[in-house]
Structures are given as C-alpha cells and as structure tokens.
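Encoded as structure tokens, the following chain is the form predicted alone, with no partner shown.
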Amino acid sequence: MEQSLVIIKPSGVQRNLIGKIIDRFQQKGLVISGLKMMKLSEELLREHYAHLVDRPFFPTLMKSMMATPVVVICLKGVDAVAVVRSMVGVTNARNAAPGTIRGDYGMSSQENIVHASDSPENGIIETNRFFKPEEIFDYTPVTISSTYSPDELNS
C-alpha cells in the first residue's frame, strides 16, 4: 500500500479541526499507520520546505508553521497520495472545492489547514522525515475487506 504524510498545520490545530480531519480520512478508508503531535523546528522546516527557502514568503511560512504544535499523520491505502490530495483540495483554500478539507475549512493560501504529500516518492521521504521507523505501524484493520476488493489489495 502507498503512504502519504499529512500535517495538520497550526491553522487546523488552532481551529480545533484535528478530530474532524482525522475522521474524514478514516471514513474514507485510509489506514492511520503513524500519528503524533509535535513542535516543528526551524531546521526541520528548512529541510521540509527546501524548495521554498529562497522565496520571499518563507519567513512568514516558517513563523506560521511554528505557531503551535502540529499533528503529523502517516496514512496508507491504495493510491493513498492521490486520494489524500483529492480530499485536501487545492493549495489556495479560497479556490478549493466544497467538500474538500481546504474548501470546507480554509480561506487562505498559507493558512490552508493541512499539508499533504504530492507524490508517492515524497510520501516516503516525508514520512521518514517526521517519523522514526518504530513510530510507523504496519497492520491490517478488520475493515480492510469491506474497504477494498481482493484484487485491489493484491495489485
């Protein structure tokens, strides 16, 4: 199964959306294989957002991401990255479709509630950045047989 990292950003934490966001992923059938609350360091943010470090908005982004602890989640499922990205919606929450997490809860491009991995490769890289190996659990929920058909699980 594919994995995706989701970060419930300070904007989601401060607005008490943690439970609602987690519930949406669970109701969809994604498996939570890692979950924790943590305070992000400048070093970790510079690594995670290395592609944005030279952008003029980076200091504001860093301050925003360090405002409160965040909740990091490793989600697993068939096509997990695409499924999560679809559920999250586009980056600018004002343009996100109703029914998506950003569309339902956000109004900002930066304070957009969640981060989600953008590729299967980044799902692995990002999960390894935020979780130690012993913090990721590989298990099969009893509901898996009613979430996927057998051929989807074996492909």
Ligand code: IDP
Given for the second form:
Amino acid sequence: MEQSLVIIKPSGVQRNLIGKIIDRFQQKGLVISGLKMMKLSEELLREHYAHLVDRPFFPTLMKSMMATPVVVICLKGVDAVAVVRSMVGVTNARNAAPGTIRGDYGMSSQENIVHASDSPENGIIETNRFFKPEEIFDYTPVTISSTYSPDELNS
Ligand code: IDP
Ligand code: MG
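What would you give as the form predicted in complex with the ligand, now that the form predicted alone is on the page?
Below: every chain and molecule of the assembly, starting with the one above.
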C-alpha cells in the first residue's frame, strides 16, 4: 500500500480545521498510521521545500509554516498519494474545486491549509522526514475488508 504525508499547516491549525481535515481522510477509508503535532524547524523546512528556495515567496512561506505547530499525518491506502492529492485540490485554494479541502476552506496560494505528498516516492521520503520509525504503526483495521475487495488488497 502507498503512504502519503499530510501536513495540516498553520493556516489549518489557526482556523480550527484539524478535526474536520482528519475526519475527511478517515471517512474516505484512508488509514492513519502516524499522527502528531510538532513545530517545524527552518532546517526541516528548507529540506521539505528545497524545490522552492529560489522562488520570491520562499521567505514568507517559511515564516508562515513556522507560525504555529503543525499536525503531521501519515496516511496509508491503495493509491493513497493520488487519492489524497485529489482530496486536497490544486495549490491556489481560490482555484481549487469545491469539495476539496483547499476548495472548501481556503482563499490563498500560500495559506492553503494542507500539504500532501506528490508522488509515491515522496510519500516515503516525506514520512521518514517527519516521523521516527517507531512513530509509524502498521496495523490492519477491521474495516479493511469492507473498504477494499480482496484483489485490490493484493495488488
Ligand atoms: P503543493 O503544496 O500544491 O504541492 P508546491 O508547488 O509544492 O504546491 O508548493 C508548496 C507550497 O508553497 C504550496 O502549498 C504553497 O503553500 C506555497 N506556494 C506555492 N506556490 C506559491 C505562490 O505562487 N505563492 C505563494 N505561495 C506558494
Ligand atoms: Mg508540493
């Protein structure tokens, strides 16, 4: 199964959306295998947003991501990365489709409520970046057989 790393950003924390966001992923059938609150360091953020260091908005993005603690979540499921990205919506929340998290709760490119991994490889890299191995739990919920067919689980 794939894993995706989600961050409820300070914009989501400040706006009291932690519960609503977690609820959406659970209702969808994704399994929470890691969950914690943490303050992001500049060093960790520079690594996480390395692809954006040369962008003009990088300094304000860094400040925004350190404004409050964040909630980091590791979600597992079949095709979890694509499923979570589709639930999150496009980067600029003003353009994000209604029904997505950014589309329903956001009005900004920067203050766009959540981060989600963009590839299965990054799902693994980012989970390892934000969680220690002992903070990730491998368990099978009893609901799994009504969430997937047997062939989907074996794929
Ligand atoms: P993503 O979060 O949708 O994957 P990325 O391009 O990876 O988008 O950018 C990471 C984060 O940087 C975005 O979620 C957003 O907070 C911020 N960001 C991206 N583009 C802009 C911009 O044009 N203005 C301000 N902030 C931006
Ligand atoms: Mg990204």
